[in-house]
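Quick heads-up: it's one chain on its own, the form predicted alone, in structure tokens.
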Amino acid sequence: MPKWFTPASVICALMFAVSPLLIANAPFESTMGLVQKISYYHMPSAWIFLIAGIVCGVASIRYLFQGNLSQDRLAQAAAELVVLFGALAIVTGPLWARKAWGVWWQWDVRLTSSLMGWMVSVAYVLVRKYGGPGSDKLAAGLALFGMANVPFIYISVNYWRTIHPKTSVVPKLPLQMGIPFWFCVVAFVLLFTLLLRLRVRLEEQRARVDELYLALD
């Protein structure tokens, strides 16, 4: 592992240890109260869900056109993180929505497109595991579809009527809420970076083991 990995892991752990204290000290939102504080984890996890989808899609394009196996490993690692962070967003969202909007789930455009993007990433993982020969290119095609869905998920609230606030809400956060929010965003970005590097490293080691087995044969 690179030299930066260990200190970055320590910093990430400390940030997640401190983040609940910052969230607890943040002011309550006037209408939603305590439940609004779920957003400090929900929104960063949703953003990482989208970022991971882009990473997976770009790496898949490079693999399809260049045949670069390192990009295939990167795409596979990113797809698993789409599943992970997408699940966090999908679980925390309804917990927040039930109190804030009176419903656990509503089939509006952002929720539906997000669920579809998450299901595409699950399909990617399943195809890679059980698809057999040629599954790498088939999964890469799925990744392109998932990446194309990312900007649609992000801008949907600006063009369709939805229970979600528009994307312009975040820059308007008061300072007392903005500091813990962006602190959590940085923590999630760092966690994503560490998990992605760790997962890619695992795939590299697996590839090396496969090469050794072939050499023995």
Given for the second form:
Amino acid sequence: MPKWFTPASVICALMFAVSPLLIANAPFESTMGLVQKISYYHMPSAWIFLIAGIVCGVASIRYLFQGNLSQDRLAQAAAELVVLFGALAIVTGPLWARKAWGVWWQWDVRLTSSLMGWMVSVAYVLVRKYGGPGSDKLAAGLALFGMANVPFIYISVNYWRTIHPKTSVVPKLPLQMGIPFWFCVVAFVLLFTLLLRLRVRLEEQRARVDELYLALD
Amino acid sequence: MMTRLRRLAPVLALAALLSHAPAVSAQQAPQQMDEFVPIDKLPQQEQIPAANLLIPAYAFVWIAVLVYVGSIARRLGGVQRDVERLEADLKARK
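Can you switch from the form predicted alone and show the form predicted together with its partner chain instead?
Every component of the complex follows; first up is the chain already shown.
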């Protein structure tokens, strides 16, 4: 593992340990109250879900057109993280919505497109696991659809009728809410980077096992 | 007559449910927000129901991340052992 990995892991763990204190000290939102504090983990999870989708899509394009195996490993690692962070966003969102909107789920464009994006990434992981020979290219094609969905998910709240908060809530965050929010964003980005490196390492070691079996034959 | 009524019962029940659906959805239409406005104090009655949702949300994030880290560590450990075993086999053969 690279030299930066261990210190970065310690910093990330400390940031996650400190984040509940910062969130607890942040002010309550005027209409939603206490439940709005879910946003400090929900929004960074959702952003990482989208970023991981883009990483997976770009790496898949490079694998499809250049045949670069390291990009295929990166895409496979990122796809699993799309599933993880997507699950975090999709589970924490309804817990917030239950109190803020009075319902667990709305079939509006933001929620539905996010669910679709998450299901595409689940399909990617399943195809890679059970698809057999050739599943790498089939999954790479799926990743392109997943990536194409990302900008649609992001802008959907600004263009279609929905009760999901707009993207403008982030730049308009007051300082007392902005500090814990951006702190959590940095913690989640760091977590994503560390998990991605760890997951790529797993694929590299699997490739090494294949090489060793071939060398033994 | 009774048999026919019994057959029609699910259809009638569905029709009754659907006829009420627009009224239910019309009741719940909060406004879309474009900014968060902070306040200093939270009404007491707000805290208990929100805490029941807030705590599971944070618990889910922590547990899911820890389970995933554990899963990668387990898989990586297994592959690492395979690599070491195969490298030892290759060395012994040479």
